[in-house]
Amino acid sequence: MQTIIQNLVFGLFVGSIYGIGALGLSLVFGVLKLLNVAHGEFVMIGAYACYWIFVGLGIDPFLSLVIVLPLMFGLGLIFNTLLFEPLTRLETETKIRNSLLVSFGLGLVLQNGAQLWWTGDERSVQTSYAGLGFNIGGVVFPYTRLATFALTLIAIFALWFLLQHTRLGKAIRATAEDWEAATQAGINIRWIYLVTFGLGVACAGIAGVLLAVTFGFQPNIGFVWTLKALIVVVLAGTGSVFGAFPAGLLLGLAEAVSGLTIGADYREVVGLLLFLTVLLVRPQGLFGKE
């Protein structure tokens, strides 16, 4: 029983990282109607940024978010301006198709650039408190995993507050609902698109930092994390930004259960089966609208 509970707890911790990573992808798709399959590469860059800040400056990985967040936000502004902004003028179907092609190429460039600059060696951030934690009834709660879970909740709340209780957030929601009506209301949708893409990449950066603290990473992890984010977005529903977090937790739990029942080698298969089942039974997702 302790083994089962321990695996479920770790599944929740991992699922929280899935959730915050997928949140950025869901936000970008919901507002810009762009499908960014280079999202996992942004997670990878966030992990490397955390690693080099920790190694080079000696800054705690969690505190490095103060540097990584604006860095990733700025990176999102640059790539949106150079690559994705021209796509926002297209019709929705053409926009999605072209964004797939552009972001796929971007992902290859980022992955190979990281391989060239940082080699393919696996890296991780090892802090002095790694491995420490407390025990409740035989179930271990590592401090690093608890901190990652707490930070994902803080990030989710901060984004929720931004979208629900600020002028910028209301403009983003209005643009997502109807960009033409938003334009007629005086909203600068090009600026909204720019900021929203930056926020999406910043969420990927948060996931990257938490990944660096809890797992090893390499330049080629982008595809796996893009796939995880896509599964979570489908589980949540493409119109449900904040459904991404509970959907991420669900995916983490499903992988934990599969590791206990059919073996860790089939974790990815379980996620894909869950993905296909939701598409067939409830295409709008678990939290999406009809």
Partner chain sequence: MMLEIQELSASYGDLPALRQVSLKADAGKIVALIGPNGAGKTTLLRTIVGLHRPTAGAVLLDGKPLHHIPAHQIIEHGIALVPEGRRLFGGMTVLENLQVGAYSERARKVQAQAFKQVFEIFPVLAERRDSLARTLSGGMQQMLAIGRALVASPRILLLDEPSLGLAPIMVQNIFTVVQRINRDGTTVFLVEQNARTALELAHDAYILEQGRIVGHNSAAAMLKDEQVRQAYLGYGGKAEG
The other form holds:
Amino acid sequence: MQTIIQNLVFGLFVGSIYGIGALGLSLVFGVLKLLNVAHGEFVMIGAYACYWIFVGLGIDPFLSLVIVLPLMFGLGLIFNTLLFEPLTRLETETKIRNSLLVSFGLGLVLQNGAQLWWTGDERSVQTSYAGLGFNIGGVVFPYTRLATFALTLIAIFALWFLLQHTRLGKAIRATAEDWEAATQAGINIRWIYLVTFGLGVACAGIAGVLLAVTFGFQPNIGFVWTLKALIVVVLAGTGSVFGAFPAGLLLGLAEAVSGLTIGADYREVVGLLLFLTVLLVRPQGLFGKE
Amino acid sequence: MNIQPAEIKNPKSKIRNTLSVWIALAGIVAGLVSIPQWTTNANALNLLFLIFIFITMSQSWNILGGFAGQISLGHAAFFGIGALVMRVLWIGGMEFFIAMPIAGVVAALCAFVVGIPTFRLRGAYFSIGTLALAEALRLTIANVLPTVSTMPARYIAAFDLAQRYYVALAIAVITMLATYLLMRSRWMLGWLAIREDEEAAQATGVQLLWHKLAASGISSFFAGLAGAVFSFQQVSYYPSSVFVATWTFDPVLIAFIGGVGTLIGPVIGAIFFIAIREQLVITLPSLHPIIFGIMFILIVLVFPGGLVDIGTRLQQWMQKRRVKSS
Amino acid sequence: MMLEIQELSASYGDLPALRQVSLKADAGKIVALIGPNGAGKTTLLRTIVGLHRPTAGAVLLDGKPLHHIPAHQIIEHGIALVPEGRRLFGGMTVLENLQVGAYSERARKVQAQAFKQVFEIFPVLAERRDSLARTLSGGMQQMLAIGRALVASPRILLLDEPSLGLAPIMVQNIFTVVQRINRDGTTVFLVEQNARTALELAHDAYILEQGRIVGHNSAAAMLKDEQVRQAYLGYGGKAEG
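Starting from the form predicted alone, produce the coordinates for the form predicted together with its partner chain.
Whole complex next, starting from this chain.
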């Protein structure tokens, strides 16, 4: 019983990282109509950024977010300008297809660049409090995992507040709904696209930092994290930005449950099959509307 | 997109041109056939073997992705299925030339079965759906068949590299010929129509699902053959390693860089790809995907016709200069 | 003089949509543009607001050229469009739609005043301020679309088929509101297929056919013009609606 609960709790913790990672992908897809399959590579870069700040400057990984976030946001601005801006004028379907292709190339470059630069060695961020935690009835709650969960909640609240209650956020949502009507209201949609892409990459950065304190990582993890983010986005429904968080938790739980019932080897398969089922049966997602 | 840049001046010179192209092609193939006669250099033969495999793989992807416009990211699955079926049958005692077509047919049948649900998905959803499916299959194979598959000792003793070379060459030539014939068939019209505008194609009477299934079945048949040749050649490998997404991504890169939706693009792309990879494989193996990643991005954004198109444009530019100067 | 269009041409690829269109909308007037479906009316409006680039000609506001200005800055010059089909932000509330309408610098200066005015004209929008735009009825959506343009306190309001898909009573309501907005000092450029109502409302009118201006007169004169009556007002043989 304890093992089961322990697994579910850890599933939720991991799921929260899936959620924040996928949120970035969903935001970019929803607003810019771009499918960025290099999203996982941005998660990977976020993890390395955290690692080097921790190793090089001795800054606590959670505090490193103060540096990692603007860094990733800036990275997003650069890549959007270089690679995705040229696609904005295309018709939606072509735009999605070409963004998929371009970001696929970008993912290759980032992954192998990281390999070249940082080698393929597995890294992990070992804080002094890494093993600590508390225990409720035999179920362990490590501090790092709790902090991870809390941080994802804070990040999601911040993003929600930004989108719902600020002038910029309303402009982003209006652009997502109808960019021509938004333009007429005086919104410079190129600027909105730029900022939104930056925000999406920053979300990947948060996921990267939280991943770094949870797991070991290598340059090649990007592919898996892109897949996870895609799974979560499809579970949530592609129009539903905030559906990504509960969908992320659900994926974490589903993996935990399948690990318990049919074995750890098939955890990933279950996620993928869940994804395919939803894609085929309910393309609007579990949390999306008709 | 450019498919048949047929230059019609007068019928006679056209026939002469076509004839000379065929003679040149026959010459190239004859040259390739003769190579094992005058060299036993294993490196050279292995390199050419790989080029043949990649020509087959990227041309087969090109049929579905380039002509019919269905950007599948699950092509590795059919390569893997072909490899697996071949390995089991061949090591089980079947003659390789019987096992190989069976491997191709099994891959094609799998593509049919999988295609019925996945072709409900359109555009990018089809792409990520096929990607997920192939990954699920890879993980399953890795769990079911976790150990290395090694050729039995007597197979290794009888191993003849030249034979592998010929088989790979034959399959590359067959794939190219088949693509050439397909380009002159009615199927191709339907595929191009679907690629350009799915709804319009449907409105003019193209049966979407049937055309897509045909493209996918033919494409997967050749991918299965490529996989079969690969497992026929490998002394030992992990069964799941032929299912990894690299076996999708590399052919996609090759097709786009050579010239997606053209007959000759995958050939040029494959030669280019393997040549550069060999240059870097010892010194800087990570640099190769970086170079190709950047090239790929440039091709998608700036030169959607790939190397074939760049070559044609260069040729036209030179001709113009020559005309000017004379 | 206020909005002037000079010899404006526009096309979609090789297909010409507007051929040397010239017209004027004087300050304080309601100018109607009528014409059959596909005549290029919507293209003209989209070209005025910068969503479509002309191939030749000019759009002038008080003599200053507008057609090089990025689309998102058009509103800063006091030109607001109520697009065909309303184009609301369906997943956002009524209030949020109005807030987005007031995004521009121009609108922000007069925001409080403009919101008050909009809620005065359309009290129902105040009542439904927290409803999602997509849940409103067609008539209320049209009011919101007009409100969203009005909160920027435009000098010229461009209306593209505001009566489309509305019940007759609602059409009357909307046109009464348009008249009121005009009386408050806003110039109105009205594109309509519902020619009679548009002409009854307008001071001045133009007819656009196949991308060309084929007629121009005072609205009152046009209502009496036999040819116009036959072609656009359903008189002469055709049943009266």
